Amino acid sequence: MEAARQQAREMFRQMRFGMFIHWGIYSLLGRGEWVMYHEKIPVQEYEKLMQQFNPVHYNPREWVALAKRAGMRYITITTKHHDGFCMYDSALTDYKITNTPYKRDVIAELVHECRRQRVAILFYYSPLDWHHPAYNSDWEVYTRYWHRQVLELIRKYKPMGIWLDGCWHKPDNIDATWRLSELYREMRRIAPGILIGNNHHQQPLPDEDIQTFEQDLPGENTAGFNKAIPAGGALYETCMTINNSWGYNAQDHNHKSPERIVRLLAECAGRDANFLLNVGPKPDGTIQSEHVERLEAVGHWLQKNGKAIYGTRGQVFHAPPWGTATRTAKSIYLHIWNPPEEPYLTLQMPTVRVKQARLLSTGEAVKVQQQEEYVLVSIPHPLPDTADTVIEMEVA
């Protein structure tokens, strides 16, 4: 069991870049996934959206192909958000996608397509539920319900991992309240290699594999960030939106630039974290063009510079002002977007000998000088890639 878990953890770490998908009946209103809560829509009124949901242009083959063009190695999709609506064919509720006019199981189709195109699939699931009548009246009944749904997802679709979100709603004694350790043991009995993440805003429990940072980088606003991941400790993953919204928001036009997204991806890798970048599909099943354009631009950058992201480790230098750095056993990758005024970087590397250096995207040689415990690396001015110019240093 432990060997399967460690193998899955290493695979996840090496993938580095994933697509987050927030999609549900809330997309019909085009005001984000919290619209039911923020606008105090009664359950009976909100339920009517189910009878309007008919995403006739949903094409999982195109979604997965887009993720691949963006250089993403995995997809994490919402199977049930806080509104309680299930985007899969659950045997435990009638409040689900297969009872809409669309009738089809969109999660099953996406899983099939991910496997066909060799992209890993993980599931977001919300234990918090604004719809289920027992959530506020019978905690034992509700706990059995949501535990059974998580196990149902694992048995039915066999995802690489489960990404829980909502336990922060009852944060006191979080393990006992939500009976997490009990659930995790049963999850691993069914699927020994299943990865578990829980966005509960507390330190990870021993059975959790992924520590999530929402809309920020590890160490930016989190006192519990460790500068080095201990053996067996949780892996880091930052999740962010392309604009300011998770679910589809027709009025949110504040889209991050491709350059900003590339730097965020590099920053995550430089902090030894994966980057989970969100899209919120429209109610018809399409992904808005602004997001497609940005994802494809990031993919174009990764075609030339992917060696500096995939399979690398971070935490090479502490908060370098010029950018960030990643490494493998044989190379250190300098990600530069804020160069100093001098035409070189001064790196303190007392135990490393640099054999040679080059621009990763073109192979053009870069001059380096070794001076005792320092390495001086020449950098071109202006930078050839304003988003992130990568210099690969082969080291011994």
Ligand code: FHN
Contents of the next structure:
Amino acid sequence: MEAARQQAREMFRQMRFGMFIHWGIYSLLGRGEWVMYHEKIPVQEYEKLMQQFNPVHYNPREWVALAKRAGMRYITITTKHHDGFCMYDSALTDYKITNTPYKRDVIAELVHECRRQRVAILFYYSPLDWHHPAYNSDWEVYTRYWHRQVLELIRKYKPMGIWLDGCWHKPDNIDATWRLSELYREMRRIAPGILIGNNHHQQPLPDEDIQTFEQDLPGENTAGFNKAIPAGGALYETCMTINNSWGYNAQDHNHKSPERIVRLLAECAGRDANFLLNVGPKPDGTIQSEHVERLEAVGHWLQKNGKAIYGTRGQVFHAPPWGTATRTAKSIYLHIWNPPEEPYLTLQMPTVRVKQARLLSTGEAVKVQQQEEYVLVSIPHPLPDTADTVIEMEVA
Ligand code: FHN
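Please supply the corresponding structure for the form predicted in complex with this ligand (the preceding block corresponds to the form predicted on its own).
The next block holds the full complex; its first chain is the one shown before.
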């Protein structure tokens, strides 16, 4: 594997926490990103949204600053969703953001801010396209179109990775149908270190770097497209919504609590997975306050406990009832939110010697009793952080 690709994979894994952004002209209707399909809106009707799209309050500097306040190290944004509308200045279509009253290339502006604020950026792109006339009439023409758009995105904006989503629409013989290997080869020719993810709901292809688990944790389900397929070396990434909608949905108030989001982040890291948490900006370019508040709460937790997430690996214990655990070469981090009755944890760790332990957020020492086959770790009652109390154990 190319050194540049290997390096990008390692950097991606160490980042652990990203912001997913689903934003498009569908946000004008406020009923999610599938509104065109669910409400059977004819293409000519839906296209009119383009003339209304004018996100005057779009502020990429604030979006990136929010991601950083949340402790997110990368952003993955939709450049084209299934509706076919391009949120960037594509040379291959007029159905794009620069032909709206807003006129500006929102992707270019976000890329600039990410570079300035040193946040990595990846692009979501949907090969599935409800708008392009050739999608249903001339598969060769349409394949050339979408392949060239992906290459255009890489050449023009140099993202860290491409996150494809929609090949599940034609799932048979997926590589040949969508000519993925041919595209991946060309992607890697022009950008050797580019990361490739494809949410096709099947086993990752050899040239794919990221295996996506949508609204799910690796290993949680063994059925359907989320089954925890033994990654052929691919990195795991769970993507989730804060409420239940990817694109802005004014009626969806089912927002996860900050506590639940912190635990999902820890659960992902404990399963050696990144956590890509989604926001669906409003048509005016702002992110709804319920999501801003939750992101800032997670960022506050990460300020005190980030060492137990960033740059760590998972798979330390198998499904511990008390929470989860992450590790580095020198430390094991116990993430505790469901403590046992006893005032201690019993950890089966026959080959590990614990040198000392402390509460990560305060540095307060924690008592550890080393036995032959296991270790007893005292836990404070009540837990100082009900969302996730982290104990750092320095190990020999
Ligand atoms: O259909 C899309 C959906 O709109 C959204 O983009 C999610 C995000 O992972 N992916 C597809 C559903 O699997």
